[in-house]
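Below, in structure tokens: the form predicted on its own, a single chain.
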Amino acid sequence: MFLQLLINGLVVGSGYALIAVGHTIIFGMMKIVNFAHGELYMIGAFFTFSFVLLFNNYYIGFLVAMVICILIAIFSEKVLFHRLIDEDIMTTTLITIGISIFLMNIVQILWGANPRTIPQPFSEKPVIIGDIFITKPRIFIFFTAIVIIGVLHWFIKYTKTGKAFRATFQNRQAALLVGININYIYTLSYTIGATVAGAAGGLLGMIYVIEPTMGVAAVGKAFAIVITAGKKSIYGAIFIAYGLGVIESLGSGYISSQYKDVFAFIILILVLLFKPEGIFGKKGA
């Protein structure tokens, strides 16, 4: 049992990772206390549910999806993201919530209030190891994620531009005096954010039921995972998001699934009392 929830919580915590992984990006380049991003993630479902259906296939569909995600992550930067950085955070809260309310709308209005699930293209038949079942749309999204996960790790780590994300998400000022353009960083750095949680959306619709509400909870557990790893570290982030994935599988096993969306604010309340700069922040951040 141990092992078939660890792996359950590992799939759990890949489509977290994705969606906190985006929302630190965010977070931590643009100052932008983002409400909207569960709506990201909500947004990337719902496109890939209905091009799925438009081509009969799942790849296409989520590929096109993803295509569309980053069209509106570019738009919606230029237009109203860029404005808001630096301004204060109840601003930037206000408007995000804003945000965040008229796409729940929007959505409701052009899909329905019906949940549904995202066709997928395995055979329902798993695949056994020992007592251990696991379902082919689970392994599909672990081994996807973290193909995304290693893509934007190299990107980051070993390109030009990775080089000059790093430098803006380090030291925005320096970045500028040394001749960095960073108003082209903070587009990139959004629209990365918003494809990656759109991402999630659009695999884990296919073992979840998607709905116009479902990035409310998901913008909780980003917000706790960011937080609770620290507002500038993306690798903490990653490592946070499939612990939490793993325990909310483990406690929901042994204690009680009602009580699965309670362990990341327990987490993160204990995070706030005895580290309140994040497991993986600097000190005094």
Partner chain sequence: MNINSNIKYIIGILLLILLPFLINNEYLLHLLIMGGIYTLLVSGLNLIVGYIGQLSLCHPAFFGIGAYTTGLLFKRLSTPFLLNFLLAGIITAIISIGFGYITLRVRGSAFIIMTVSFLHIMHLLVLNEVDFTMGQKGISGIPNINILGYNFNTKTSYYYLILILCLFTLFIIYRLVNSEIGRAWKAIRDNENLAKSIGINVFKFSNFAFVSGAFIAGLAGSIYAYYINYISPDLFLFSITTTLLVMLIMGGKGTILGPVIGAIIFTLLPEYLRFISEWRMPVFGVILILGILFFPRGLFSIKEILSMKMKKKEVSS
Given for the second form:
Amino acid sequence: MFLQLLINGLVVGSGYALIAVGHTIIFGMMKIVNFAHGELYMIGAFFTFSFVLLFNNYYIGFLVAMVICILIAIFSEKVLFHRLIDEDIMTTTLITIGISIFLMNIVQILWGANPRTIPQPFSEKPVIIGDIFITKPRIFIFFTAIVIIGVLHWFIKYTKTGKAFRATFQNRQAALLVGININYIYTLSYTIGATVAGAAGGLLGMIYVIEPTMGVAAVGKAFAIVITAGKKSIYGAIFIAYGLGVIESLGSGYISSQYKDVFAFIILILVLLFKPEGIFGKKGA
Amino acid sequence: MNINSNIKYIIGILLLILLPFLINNEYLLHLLIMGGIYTLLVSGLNLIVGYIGQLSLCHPAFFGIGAYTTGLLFKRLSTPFLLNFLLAGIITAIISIGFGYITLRVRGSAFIIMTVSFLHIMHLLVLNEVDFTMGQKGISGIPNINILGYNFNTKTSYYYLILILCLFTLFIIYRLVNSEIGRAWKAIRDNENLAKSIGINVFKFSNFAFVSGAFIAGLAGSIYAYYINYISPDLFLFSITTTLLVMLIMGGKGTILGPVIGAIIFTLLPEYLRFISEWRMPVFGVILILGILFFPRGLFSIKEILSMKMKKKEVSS
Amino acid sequence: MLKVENIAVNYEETRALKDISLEIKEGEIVSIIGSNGAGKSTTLKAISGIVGLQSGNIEFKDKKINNLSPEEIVKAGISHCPEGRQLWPDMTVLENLEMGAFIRENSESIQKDIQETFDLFPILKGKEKQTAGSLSGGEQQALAVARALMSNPQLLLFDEPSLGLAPQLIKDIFNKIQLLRDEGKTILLVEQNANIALKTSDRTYVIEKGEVVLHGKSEELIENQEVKEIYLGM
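Switching forms now, from the form predicted on its own to the form predicted together with the partner chain, please provide the structure.
Full complex below, order starting with the chain above.
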């Protein structure tokens, strides 16, 4: 039971990690409280759904959906999000809530509200190890998330653009002074953050129901994770995301499945009360 | 307030009193009653958003708590209206004190997230504690209001009740905003650190605004339960938050009459745009975005913007 | 080499610079002194393109640079070492230096310059893998100067290099600045510490309330009665 719940939790945590990484990047880099972030997760799932049906192949469908996500991200950064950098929090929150409502309802009109799942390419037979029981899509989701996070880590840590990204993240003015084009870095950051969230949608949509309101629930979790981790900590957010997945899984197994969505907020409230700068945050940062 | 504007207000109030005789349309009267309930909600939300400058997204939760307090008191104990009405306000206020005590220590994004979470948790509780709240089914069969034998069984009677409640609430808010308390609120909104440095207890004043707003929402919820005779967990949906925000922003936050204008316009408008019914929410989304971008101080500011442009022209010519 | 003509700048909704003109010839060390809030830092920010001009002109090597982005200005050969060092605290010393060379392409010559940096600033030796945030104040200032050098600039702008440093370390940094000039760099520095600025530089501009109130050879200004009273505290 325990191991089974732990593994389920890590799979859910993979999804949370992908959403939260993007959220941290956008929040930390552009200081935008982005309520529309969950909508990219939702849109990623719906586009994957439609393209998988169109091409009759999950992998092609997923990749095409990601290309669409990238284009949407670039467009929305250039047109709207770029203007929100450094705007006060009330303005950015209200505008991104507006974007969120707009996208959610547009998807509802175009695709309809009835819940569905993305057709998955694997055999129905689960993998059984001892008394643990894992379906193949879950294994695929877990390892794909690890690969995406790994690539992201490599990019940020070792490439020149990745270093420029970190430099802008840590001190924008210094980045300007050494000749980094920070507008390019912003577009790049938003695109990465949004697309990674879209990927989470395209992956988790295989094991969960996709519906237009899924983004709202996701963005709440993403916020809880980012604030718990300490706002500017990308790796902290990943760690907390997996942790939250496990806690929710254990909590719904041992305590109550109806209230599994509450755990994130209880943790958040405790963190804000006792360590308001976040678990991995720095005081005064 | 000079005599001239006093007369304007008196004429306005007289018009509102005569309105039911003038329109003679049950459905329009119903919309006006809903507009009145929204006026109460948005005016309460305005205290924390417009005067303190903290964005609260959980206002529908207080409305819902008021409605459920009323519904449950009636269902379980069959207590009379006045008691239920007052208890709805008081219990909502007590819950908001507890919540505000924890969350108003933080500002900005953390506060915003806590309020969304609170709304979400309340929704889950009402949905899942079926034995207590009747879950998704909701509570039906709440009777009409009965005060000392007088039965509110017409739309007109509810209209006057809401009208009195709105006028009274707006008057209290007007007095509050123009008192020492209101000045402290605005000082906090404009510069929290400065407010702190001149000895304003930011936490206490923020809490007071927050709890006052919640108290009004609780009362509104109670009236709503009696008026519609039915309540459900849908009262705790985020879409209501959105509607309230559109009303507040477009009406003009941080003003007394802005919430009234916003509430009335955005109660009536969607009903008369029925043909776009499924596009209502996306349109609200766009209105919110454009409203913030172009009219950050509400539709009223159109007049200001226009007159400013005129002045500029005069100066340049 | 650099010509600043009658520039005015609004910064955070107040007029930070009213009318500043100055000129720097190749191989000079020029300093700007003045009291707090006089507009010294803003002048440097205007030159490096971080704040926009309201009016006026800036020319570098006879080319207008008013409307260039900070990126293009760095590429043109101006490097700005900002007040308060502005390092990237969670990046290593090596990464900070690499990023200083962001606009350069040839990685071989960058590696060579990084090696030279450690010869020029021996206190950074052996700390390549340490994060900038873990360095001491003197080491951080050395790293900030070293980072500014990495773009291979012809003109270096220094903003308050003495800030927060012990007297011995201040001396070190200013010795380095003179050394850089001897190697062919041109230097414009802004200092609160008028004494050391006047002693290090060839010429000095005194700025008050966004305007140049006095300028001349440093060795002459140091004898000026007004300068002595107001800025040297004698």
